[in-house]
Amino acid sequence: MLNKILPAPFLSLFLLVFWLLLQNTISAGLLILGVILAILIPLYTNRGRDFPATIYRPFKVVEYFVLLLIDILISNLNIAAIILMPSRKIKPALIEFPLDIVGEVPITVLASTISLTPGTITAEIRRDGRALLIHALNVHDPDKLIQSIKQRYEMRLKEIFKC
């Protein structure tokens, strides 16, 4: 029956602690909240726990994470140059890329991947997961992109989830 409630405690206990150093106060109002937001919350993302993935190198992933950041940054710039100078051609794209990686998890992770760069968004992701569909705001050369996005990405999760 707690399990059923508190299908990760120790989860739910860092979310109220979490919840209350935020808060930088205690109150009754505040713990109540704390404490509902603190069963709540594991509740709803119990299903995200039915897909588990080892990590082999959790030092690349850092380093992955730091090169997400810098792409996001780079890309955050190019957009804004094509924001501000209207007079540049744009050429949308709409490119089938085709996986070498393997798995759920690491699919999504490159999925979100995709996405969370400006100008880029996964719009499919093919029914036998082999292929993304990808919108690409500005692509003067698929193939290009699509070796970039294979080396810069694809290659790092295949080392840090062995795919």
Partner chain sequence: MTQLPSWAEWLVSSLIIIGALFALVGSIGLARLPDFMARLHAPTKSTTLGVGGVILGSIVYFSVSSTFSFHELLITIFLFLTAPISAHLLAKAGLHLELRRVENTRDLRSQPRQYSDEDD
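So the form predicted alone is up there; where is the form predicted together with the partner chain?
What comes next is one chain alone, with no partners or other molecules.
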């Protein structure tokens, strides 16, 4: 029963929070309207979402997000150092990142994470979907970079999505 009304509980929660943030006030009327919208919109768009993903460990998501924020801060400082370096000796590389996780949503999250942490950008996905092409701004040891991404992000995503 609950599954029928709320096909995507996290999407509904996100929509409700988004609505309240957009209104910037909390009142009973707005809250009720927000709940109605948060139930109706996922129901209406349910047929269009053909990429099902289940989050098994919601608390791990929070941990992942905090880790991501800290990493963004630290590596932004690194990037700033590289940019302001007087010499132009940078060592860019196009790296192939073999994927261990499967599924569209986990791979998308991983690719976005790689793009958000400065110094690396996801450029392409291989045609068979088993590897990402990463452009790194300044890297000395590509294998170490791949290992660190695997340990920091991919393992956690594997636990969150169980894939």
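What we label the rigid core is the largest C-alpha set whose atoms superpose within 1.5 Å from one form to the other. In this text, all values refer to a predicted model and were calculated from it rather than measured experimentally. Residue numbers count along the first chain shown, from 1.
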Note to self: On a rigid core superposition, would Leu21 pass a 2 Å threshold for CA movement between the two forms?
What the structure shows: yes
Note to self: For Leu145, does the CA position differ by 2 Å or more between the two forms when the superposition is done on the rigid core?
What the structure shows: no
Check: 2 Å or more on the CA of Ile41 between the two forms, with the rigid core superposed, yes or no?
Finding: yes
